[in-house]
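Just one chain follows, in the form predicted on its own, and it is written as structure tokens.
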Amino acid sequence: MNILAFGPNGSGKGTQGAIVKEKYGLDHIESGAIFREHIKGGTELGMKAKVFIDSGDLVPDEITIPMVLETLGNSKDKGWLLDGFPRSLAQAEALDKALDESGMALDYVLEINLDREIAKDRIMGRRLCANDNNHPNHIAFDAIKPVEKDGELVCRVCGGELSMRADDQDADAINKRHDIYYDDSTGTVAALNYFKNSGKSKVISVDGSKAIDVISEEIMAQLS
């Protein structure tokens, strides 16, 4: 089973992706994690990507596409859920072509809808776990609030150290990311519509403002 997940930053697509991964044994391929691995490793591509990520800009295709397609190829036999790519119409076209050439079918397109202002508030309140970025921690939501230990907030799931991405606290950077996502001409919504209109995959659309468990139930009910 291969799934392509869409949703604005703050919509919870990473959290839902982790749940689907656990249920079906898929590889959860998240473009941000690929970037972070390259940045942490000090690779040339990673350093180039970091400049764009820190400013809230879209990482150019010549950096992103090789990273993602190599990772997809490594997960061809197991099945995957791809989150965070494509982010533009051009990337969607490149991915569609690459999937056709490799013989990999895209079974589902998952769309998590969320109002832009709600998404912004969620981004500014989220915290990242050092052990697993998909462990949900958010200071504004009781259901996923971090827990306190020795006077510090730690991950509610595993007790790991929490941090904030610098660009999560930068309103201008958030707006740039959302400008890219909500752009239905050449941006991420245009990429989403490309795959929705292709007729090659089943489309699952859910309301991202609902509770995590409710969204999960709606997604699982439509996956087979």
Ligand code: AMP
The other form holds:
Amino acid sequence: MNILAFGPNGSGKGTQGAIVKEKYGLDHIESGAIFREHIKGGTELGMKAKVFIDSGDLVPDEITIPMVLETLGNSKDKGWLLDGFPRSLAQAEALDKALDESGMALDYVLEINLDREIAKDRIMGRRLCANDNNHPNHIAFDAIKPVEKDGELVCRVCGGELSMRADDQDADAINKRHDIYYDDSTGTVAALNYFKNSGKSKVISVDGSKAIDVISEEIMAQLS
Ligand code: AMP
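Alt. form predicted in complex with adenosine monophosphate, vs. the form predicted on its own above:
Full complex below, order starting with the chain above.
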């Protein structure tokens, strides 16, 4: 099963992705997380990408597109949930072409809808687990609240160290990311519409303002 997940930063896309990945044994491919791993590892790609990420700009296509397509190819047998890519119409077209060429089907397009102001408020409360990107933590949601250990907040799943993303604490970077997402002419909403209109995949649309477990039940009910 191959799924493409769309939703603005702060919509809970990563949280739902982690739940779906677990249930269906898929690879959860997050373009942003791949970049963060490269930055952590001090690779050349990471160093090139960092300046764009810190300011909330898109990493150029000549770096991003081959990186994501290579990762997808490696998950061909297992199936994947792709999150964070495509973010533009140009990336959508590149992905569509690559899927056709490789014979991979896109079974589902998942869309998590959320008002921009609510998404913005949510971003600042999320925390990253140092051990596993699929351990969502958020200080404002009981279902995924970090736990306290020796006076520190740690990951609720594994007790790992938590950090905040620099681009999550910078209002300008958040605004830029949302400008890119909600742009329906060449941005991420345009990419979403490209796949919705292609008629090749089943579209699942959910309301991201609902509770985490309600949203995941709605998604599961439509995945078969
Ligand atoms: P995310 O973790 O999805 O919020 O992504 C963090 C940052 O990584 C973004 O703000 C971009 O700078 C970069 N990034 C992630 N995915 C892409 C993409 N598909 N195209 C270009 N840049 C990306």
